[in-house]
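Take a look at this single chain in structure tokens; it is the form predicted alone.
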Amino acid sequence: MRMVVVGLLGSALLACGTQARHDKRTRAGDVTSGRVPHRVVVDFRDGTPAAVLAERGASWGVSLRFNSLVGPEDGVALIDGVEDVEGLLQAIRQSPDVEFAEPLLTYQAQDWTPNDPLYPKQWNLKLIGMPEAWEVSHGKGVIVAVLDTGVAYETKGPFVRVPDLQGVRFAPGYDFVHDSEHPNDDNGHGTHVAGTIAQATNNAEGVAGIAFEATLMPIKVLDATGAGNSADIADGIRWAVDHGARVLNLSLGGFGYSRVIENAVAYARRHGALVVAAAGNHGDGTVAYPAAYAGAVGVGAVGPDGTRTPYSAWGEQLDLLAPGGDKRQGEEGGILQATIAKGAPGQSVYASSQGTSMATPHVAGVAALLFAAGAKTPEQVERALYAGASGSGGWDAQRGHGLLDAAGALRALGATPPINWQPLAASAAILLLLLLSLNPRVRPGGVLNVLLDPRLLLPLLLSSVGFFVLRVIWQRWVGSPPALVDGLSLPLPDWERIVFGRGRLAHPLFYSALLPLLLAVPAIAWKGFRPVAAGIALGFAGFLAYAAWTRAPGLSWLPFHVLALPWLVANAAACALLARALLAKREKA
């Protein structure tokens, strides 16, 4: 039985995933993609003299040099011109003077950067803080309706799906202009707008979109000339809401008040959907309809410098500013997106455009991020948009609540980066397998009692994924959390950062069975504490096993392939055995 349990345990750990909490490969694919060709970094023991570097370099047949002026203190050295990197690393890692060695890697600021080749030209996404916002939300699961000239979403007849929309999720839409179930774009305006909201992103093609995991719903209410009527627009709003849209983008407007459209906007609001509309391109103090209706978010435009453009309307109904482009600075001053050539729906192009029509989808896309991050109502989304906006000390008719800030809005909502649950999954797998190994000694119903015992489950949670709830509560009710709260939000093994600071290597005593063993001592005499000690031991077991499986992180004084990997495996096993002993003792008691 024990051999079976050990085999199952190994399989369960292998199935738990391929990333550790410290592994950054989720951001940039395989870690090898960041390697600097033919270069190796070697971390000698602190204080290693230059003479030792020269001696080791001669024995390895390479030229070693300290990386910087602090090299004689921290031991970090570089090797250039290496042809066989892996072969050299195998030789270097056997040296007792070396803590670790690895290929030299490149890094960027800690934000998520898509690989779309034209993304560097999208100044608009950087202006609203998208790199930071993408760390928290991609808009997954939120339906955004684009009420416009249609979208180039399918290849049918003379129409063709824009290549950079391949892979984008589309919900069924409707063409109210031609009373058809195929709302294809015959103008280009709607496709451009839809791309800003949810363009296919990180697909190594074209440009990026804001909420690229959202679902687009094309609703055609404008004809090939870009004109439409109030009846079609009102029907389009209600149809989109009735078919699940949470955000409605209306990059359109006019000066005629329409009761039927106003009622449709109110209908959307009552049913939990947010309407975002363009303020207008006439440049005076009158906001166009439907942006001027109560319940709609009216959006004006800024250029690359973050100031309101001369064409952008302003006034009492203006709510936010967002990037709309200013081509007085050339084509690069516009908003770049994939669309179709005007008058040629089968021809895909990348076009630079400007207007409050281009500003509006920025707000709609961020609204989708907010809904996906946990906002439940349009009121919550509005509050987060306005509270997170930058550059305004309050509302005014010229700037509304300020310039859209996607990252600021998510912070205002209290959204946090997703928790890495894999160490918890590993811990849970170990727990189940250990309980199987205890049968039949566990009393009838005892397995369920163990699983539901909060004295075990809470410590298991805290030691594998941390007190993350502290950070969530602090961000929601107070603001940006201080360093102490950040530290306490970490899993227990990572509390070493509180003691030793955020160094480049973890302390091996924290990544060990030491703390679970210390907590097990009082549990010998105090049976009520046994589930707590067992839960912490299980959490450590899962965390350490998962770190070993994904080959992260590095440990101080322990070269990874030589000592750190066995250290993690051995301590994970020790924690699992300790948890088993505590669980068995608990049942006997």
The other form holds:
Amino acid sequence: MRMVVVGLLGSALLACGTQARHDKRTRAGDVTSGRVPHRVVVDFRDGTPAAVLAERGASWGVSLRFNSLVGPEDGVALIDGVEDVEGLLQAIRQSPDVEFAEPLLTYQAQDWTPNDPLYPKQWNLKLIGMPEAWEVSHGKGVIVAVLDTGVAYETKGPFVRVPDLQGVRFAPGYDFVHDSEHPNDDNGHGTHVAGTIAQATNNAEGVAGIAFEATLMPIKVLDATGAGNSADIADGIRWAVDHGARVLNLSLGGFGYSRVIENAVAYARRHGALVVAAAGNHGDGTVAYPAAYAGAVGVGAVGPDGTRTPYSAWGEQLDLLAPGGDKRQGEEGGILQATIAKGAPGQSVYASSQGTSMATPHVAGVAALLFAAGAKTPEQVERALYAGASGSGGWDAQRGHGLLDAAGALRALGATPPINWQPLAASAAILLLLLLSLNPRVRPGGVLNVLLDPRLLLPLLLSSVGFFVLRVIWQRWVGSPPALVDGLSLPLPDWERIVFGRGRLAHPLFYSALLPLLLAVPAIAWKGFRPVAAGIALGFAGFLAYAAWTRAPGLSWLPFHVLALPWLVANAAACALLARALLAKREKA
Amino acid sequence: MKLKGRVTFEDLGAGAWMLEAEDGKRYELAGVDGGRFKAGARVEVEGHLDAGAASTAMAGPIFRVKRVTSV
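Alt. form predicted together with its partner chain, vs. the form predicted alone above:
Below is the entire complex, every chain and molecule, led by the chain shown above.
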């Protein structure tokens, strides 16, 4: 029986897979692509030996290497560190050994993609793997204190809450500069920083933030010019910790050692809070305070190409690199967030900024994701941040532990997407309705009787919640689960991800009654299979109804409200009717 | 304390006016209205180094300015 299920499923997967792969290549909407700066891919004639590569490389003045172990067969090679890409391409294309050459492109399947219209300009969020990380955590409930120039969080007097912070949770903060309970922003810096951490996301407005379900705590310790003193900063740290902050963002720094601030950082650490601070923008090998104090995570900045920017400090106390922006090539190279206009706290704008100030909240945001995903202590968060960082393989003074990687950090923590029980609840509710709608003569029994029949329950769980047990067992006994195990742990309709990779837009054929209908065919003749087919159909009904209810995910090719929503509702109804028929027939027979 | 040098604007963090001083160091000029500065201008500033201060620009030690004169 299991073989039949697997076989049918396999052929359905393959049939749909072939179609969608083709579409992905041709539809720009499903896959994002972008040029990788300074890198060129060259396709030599198949079977070109490495010696020829070296020879050509020498004549073009570059170093060539095969892309992978199949390079010697398919001839695909890479060149790094190219200054004049177009010039080099012209030279390469003259060579008779070369089939073609082009700038290296990245292709990225869209994972959890927010609908914020300016999100495509946020290269920084993609650089640290946010789409994958958002599948696991949104930072829910973790209090992140922003010790800065304040945050545009309330509409009061000359101040406004910027529109892209509407809906974001705030904990009461404090203004240590004016000794007031209204830490509004009179500069713009703090609002920008807060936006990177928790901008309202998937709200069809402006830009996205990293831990958008976290709670922001505005602590004003810097004045309208962006400067502050050690007493206010130290008080701000202690106040935030005493009022429940688990992560403290300090996008500020100075060059004088302050025992008062050092003690406050140690206090935060002792009380289970992580202090994240900017390494400094003076570009040399000394990290600014407070980033340099023991117990603070010191963050340097990278530009869109992932390399450290010239302004970013580095050195002994550098812990991580994160996107801080590099506007030498233009505004697009900066970090874009919502904030207030300079000198006009009532006017909201989207501004592109650069600095280790901008890099720091990336780390603070990811720290919030880690706390929300189950990390208990700042030590655990720090370990996961460093173990997950990309491109380092250890610590060095130039890059710290490497470039922040949100998805990598969550993997290092062992965090997995939360198990979603709601579709199962929807299935149970649908089952209740179906049983009530059946004539008592053909009704197979009460809800619990039907539900607890393992022949129905297991397929129902598989299709509505997924075999999450598989992933749990794997993680406990084997280690980090491979992509296949991850995929198999998902609810049946989401198995499309095994074929297509993670995609926010689901394939309409997987999110349909197709598979339950196919499985119902053997159930016509084989009565023992009916509860299994009914369980699957019921699970699909609950899953699709839940997807329609929450309006997520969207479906490929179908505009949501016009086609996708009716599609989900109709297919959920078809699955429910199918389940009804299968349940009723069993008793009749 | 007096410092002489050239004024520049650094677009880092909240942005800051810096002094490329004749002693070869760069100082962040704090406590004075930025509207008074012009990038490239040579000035003499009077004030003091504020070792305990921190800022968003983090591009050099913070110098609290009391008086600015063009030179």
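Numbering follows the first chain given and starts at 1. Heads up, when I say rigid core I mean the largest set of C-alphas that superpose within 1.5 Å between the two forms. Just so you know, these numbers come straight off a predicted model, no measurement behind them.
Remark: with the core as the superposition reference, the CA shift of Asp185 between these two forms stays below 2 Å. Core-superposed comparison between these two forms: the C-alpha position of Thr360 differs by less than 2 Å. Core-superposed comparison between these two forms: the C-alpha position of Tyr289 differs by less than 2 Å.
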